[in-house]
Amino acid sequence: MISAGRQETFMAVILITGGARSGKSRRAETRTQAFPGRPVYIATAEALDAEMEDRIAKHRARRGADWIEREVPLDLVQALVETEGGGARLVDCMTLWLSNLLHSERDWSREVTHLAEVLPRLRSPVIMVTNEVGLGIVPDNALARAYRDAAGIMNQTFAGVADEVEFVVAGLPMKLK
């Protein structure tokens, strides 16, 4: 486990993945902080309704105010080439993203294959948070059906570009690669 005190010092794609409220983005905060440089926090949620405006500033005062913030429903690739050469970034989350690009009728497979061939390529090193969503039931409509598979296809994609992989469970992570 890293703590809050170490520090990374090589260029990395660290995937984090789990359930809801497994204490991913906990553990990829502390591992984004753990790297040289000022983090950035690269959000892909989007404020719709009051619920969620309250999940995002809990988040925010949790992070407190030593992170760069950008808030990127899409354009992930265009954000990461902008935040170049700084401290690392977090991606918090990879499934909202994907739901935004299904929303806004994007071909999400070509997006996911884009932002795979950029990732190695980065200097910056990138930690991006998932939703393992297929450890569940089976969905009773093709609409969640198709979303838990591009879920399933986009962690796949992400996880093979990446040089580590972590699980969270109960707050605890298991390394996977």
Second form
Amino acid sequence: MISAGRQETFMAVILITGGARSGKSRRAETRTQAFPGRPVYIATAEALDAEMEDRIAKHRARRGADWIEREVPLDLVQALVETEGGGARLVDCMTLWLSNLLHSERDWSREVTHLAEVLPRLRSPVIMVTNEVGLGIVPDNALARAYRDAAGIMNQTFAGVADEVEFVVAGLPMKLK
Amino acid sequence: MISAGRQETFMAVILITGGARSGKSRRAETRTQAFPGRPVYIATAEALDAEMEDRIAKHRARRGADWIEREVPLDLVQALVETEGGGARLVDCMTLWLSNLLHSERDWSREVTHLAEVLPRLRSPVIMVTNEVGLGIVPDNALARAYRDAAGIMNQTFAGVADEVEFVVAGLPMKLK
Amino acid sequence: MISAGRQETFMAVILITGGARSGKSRRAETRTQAFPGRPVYIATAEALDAEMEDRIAKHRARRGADWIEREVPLDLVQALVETEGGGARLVDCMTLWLSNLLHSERDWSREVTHLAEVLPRLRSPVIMVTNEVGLGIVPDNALARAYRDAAGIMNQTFAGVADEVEFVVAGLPMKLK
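Starting from the form predicted alone shown above, please give the structure in the form predicted together with another copy of the chain.
Every chain and every other molecule in the complex is listed next, the one we just looked at coming first.
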């Protein structure tokens, strides 16, 4: 659909949210490839264990060879600035980036705010994948509660500056914005 | 928007549901303040520990000084009847009220049914905030499962009598009813 | 509504997803009964403990006596083929079927793929109930994570072949497809 494709080039920042294994990443890949230029895949995951390695390998096999790949566990603003002027950037995913920030004892709130300020000023599109983690029972331990709160605040912040927000359930997107 | 404001005065009962830190409370505040009169904030939370105290203080700071505040951990029907005739009442939140009922060993099912019968008969608007807690993995312990079931039944009950229901994800409302 | 009823007879496969106690089953019952013929209830649950027995009894009491009932913990394809030519079949629920497959050490992925291939070729309607389990905090144990992943993949697969998909929150359906 040429007209849809054209329209999408005016949408600079897209947030795709949803649960685990909801089809978020696949949806984000489709949205990213609809933009002109060679797509850039920015992985916030590091292949630290076998489970994660396996998941990364499967995602890579599905995407195919035309993607430019970068592993960026922490410095997203820098990576987005460095990849300006080319195709759309897919960042997968923001909740893992948040985990990385917390593990590195960085000021997550400041980093989220900073990224949210930078996003609307970028020229090339950014498609961000994130997780909804707040729709289960209140976790027992305080750390999980704090993470859940941080993720919720982060998602609200990025949804606030995004041009489009989609909530994916069972592989099907609902338009939130 | 004057016309929207007018239209809302005919919507007496509004249920705002969503996950933790999804922006439910903020959305509910906006909806409450759209009604004429001085808004009433009915908190079901009691400041029992530092975490809760901190959360209550943040919510209060955001709302500002024009709200009438009440702490009502259990007797919501009474509080709603007593505050009739003024501005809209925001009850934040129903899942915490349910917890309070369970901890007090009250008959939660009877209290939910009673409140659901009273709600449509009230004159001043009521905006209720609640949590979706049933979209994660089945909890290990029977108490958490029972709470999750009760919350689901309660939410269905209030959604059934509400004039409007919104589901908030990442700060963005989806209209359910 | 006669016209809506007629339209629904062309919708052969309907997936109803949602959280625990969200009103999925009730919604699925309504959709099933809208089709002509005597409705068939295919329960994947077995009454293994008192909690489950109680839940099954409550569902049965709500549905009433006009339903044909079958307990099918594993062999759904066979049951669907055997009940062809009559009324619509309600399968409640797919996530429990998935649990049964895992406990029986069957190849769940193969069974899901097989059922997804069979579904579009059936003549009588099938209404499937499933659970969203991936919207909470990442579970601590690997088994729960594996189950959550499998459920997500299964839901995407069935949503992909379904003619209609609804996401139920607080008893209210949102149309996903």
